[in-house]
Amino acid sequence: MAQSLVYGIDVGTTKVVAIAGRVDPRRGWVEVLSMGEAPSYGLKRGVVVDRKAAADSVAEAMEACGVRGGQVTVGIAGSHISSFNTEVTLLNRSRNLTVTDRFVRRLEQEARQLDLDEDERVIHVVPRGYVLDGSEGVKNPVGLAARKVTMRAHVVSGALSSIQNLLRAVEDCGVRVSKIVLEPLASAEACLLDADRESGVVLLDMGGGTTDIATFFRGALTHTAVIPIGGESFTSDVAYGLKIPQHKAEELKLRYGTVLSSNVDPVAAVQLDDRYFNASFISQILEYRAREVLEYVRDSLDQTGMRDLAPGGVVLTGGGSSLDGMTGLAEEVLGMRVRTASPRRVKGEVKPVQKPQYATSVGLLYFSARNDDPRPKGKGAGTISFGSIVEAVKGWFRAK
């Protein structure tokens, strides 16, 4: 392929993942080259806590993955993210009437001057499609001819000062910033195809610190969330509940653990180094924490609606996904069909990538390949304008 070096960084709580690659637009897919992972330290539930040690992890991932300064792209999540639906509609005074990129980024500009709070800033405008002149149903106004232009869109912001934070935790490290993607965007790049984005599907990302939530429904992205809640959160629960430390806890969700403890014998015993813990209790707290989440998730598409309008059902991602049990009880809890996803469409002798908890980062991959043209290739594909956020935040860190 021809196309020129591409690089990602995942910042995640439990984990920092730096990825290379190339895409191939045309084709759709990406060849991964290299990657470098690292334990994450400084972060909590998505944010940056200590701007050091977070440097320390991206740096370490880094120098594993090979990258050496240059442009990359960084996925954001974390508690603060919120996100909206609106509609812009402007006049365009063009002598022939016809619609420009140019006009189109007019009201892609006119969005992101929606009122938010002083410590705000809008990441994404991802328009949802465009009503010309009255006529309903365009996804790509580019061309076309129209006196008036309304383009409905979906909006995600994030605090300034957490956008902030990841940022230079990243430079600190010799690399600039040229992007910043909401991380359910990116994984969901990279696990579904056009025809599930045209169907309607829910993408769930159940990560380390956050579960992330992304909708779609003919083609358009109709609404994000982040629960500040994920695996973590999981572990933490087992080493409380069992009076053990961190990483034993963890050792032992990886190696027993299930989040359907009916189907596990009340007294049956599991070992960890010298000592014996009941089974069925470590289910039963996975089980709850797991159910907590779900819950948020299914108030959160009631909320819009999703759950009657994603006859696609979920697509679980991410490494919480791969808990035993987690699809069966995502369908109890959520009333819809649930599938697990991969990465898809991944080329290369990086054989790990091709799991879920590699989502997000195989993702940015595809928004680092774009070289700032705001439209995703491919057939179907929903407009995605990154805007001016990077230059925006450095500017304002220049101006304090």
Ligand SMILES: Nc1ncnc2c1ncn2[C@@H]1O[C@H](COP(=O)(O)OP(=O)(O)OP(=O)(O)O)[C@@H](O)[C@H]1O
Second form
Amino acid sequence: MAQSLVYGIDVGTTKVVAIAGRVDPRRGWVEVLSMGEAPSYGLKRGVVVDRKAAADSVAEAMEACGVRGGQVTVGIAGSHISSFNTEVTLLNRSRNLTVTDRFVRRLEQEARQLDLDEDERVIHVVPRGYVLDGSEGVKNPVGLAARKVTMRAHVVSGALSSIQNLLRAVEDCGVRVSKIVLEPLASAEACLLDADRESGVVLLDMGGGTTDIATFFRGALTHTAVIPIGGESFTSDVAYGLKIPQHKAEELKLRYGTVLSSNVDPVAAVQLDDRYFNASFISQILEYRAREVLEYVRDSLDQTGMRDLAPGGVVLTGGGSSLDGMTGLAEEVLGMRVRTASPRRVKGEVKPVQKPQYATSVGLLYFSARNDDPRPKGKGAGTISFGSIVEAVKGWFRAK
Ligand SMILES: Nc1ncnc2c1ncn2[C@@H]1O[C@H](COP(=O)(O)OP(=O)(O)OP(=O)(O)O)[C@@H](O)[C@H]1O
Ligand SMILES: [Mg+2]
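Could I see the form predicted together with this ligand next, after the form predicted alone?
After this comes the whole thing, all chains and molecules, with the earlier chain placed first.
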């Protein structure tokens, strides 16, 4: 069966990616048909701080991808995100006691009504498992008989203002946001296998503005967190330490950076333009920052005991994971097995997509193709009210 086209926009802190493709959810692959990228202006630590600048970056990425209008799925991160595990119980009053899709949606709706602050909105309700009349461990209750059904769920929420600012910057470009996805969940979709999630695994997306965590155990999402430190902080530290502009520090980091300072000759020099810098000093700056981020990650994992529950180890992705020595340092600080990963199961001619910094973008396509978690509803949750997500996609894909 032909799969319909789906679209994603990853509004990152350092780059915006617009992506178009097809997904076969049954066989679990994605075909990337087009991708456009632009430098990101207007974001800080994962959130929009300048609507016009952010919208210009989105428009440039859309233009490069060939997207002109229609519905898109957008990634969200930033320190305004919070998440928690909860459960809701409803009585099934149907005569034959069968749990239906509709009943499960009611449970999810119920979880969305949870007591949040006035200025917060639920972004995801991810079911983790069901209890049917006291029997634990049910993964899919549809079609089973039960009177009392409890859904355990992981709920992700965000600040209404940050959600709105992101929606507006994207919708300023003539598209409609039909879904918002927490970025590490999108990255996880692109990089992890079901077997990883089953055995227990930690997904760590080290981006430019934030470091994002999603953990899975027995196939279910157990924990998410966003740490507002990313590759840009590493670069700023180098710029500050060497008293050089940010873009020069970025160049030095990309060319010579490592977080394993003990491997660097203390008197070695590296050259940029006509200046020489002490390589060991640069690596010490980077290692200090890397340890700080990884210690935050360790503390976050310890909140849920995930360091002991993840035989699949840590899967490192995002642009920051490419910094030399990061895998080894993460193993040391977290005391876990660590490997880097790029999007898997990608078909199509768009090759650059198979790099860690495109994990979120590819994952957005998977979410775009799924029939769940529409954008947050409620008073003032967006600039346009939520409509049907199966609304026809209007001619918005420029033939290439
Ligand atoms: N080869 C590399 N070595 C070191 N750092 C790298 C490398 N490639 C990319 N980075 C860093 O990765 C960061 C960008 O990562 P990524 O593209 O995943 O972020 P983003 O999606 O724009 O931001 P975020 O998701 O945090 O909002 C930058 O800070 C960049 O310096
Ligand atoms: Mg990102």
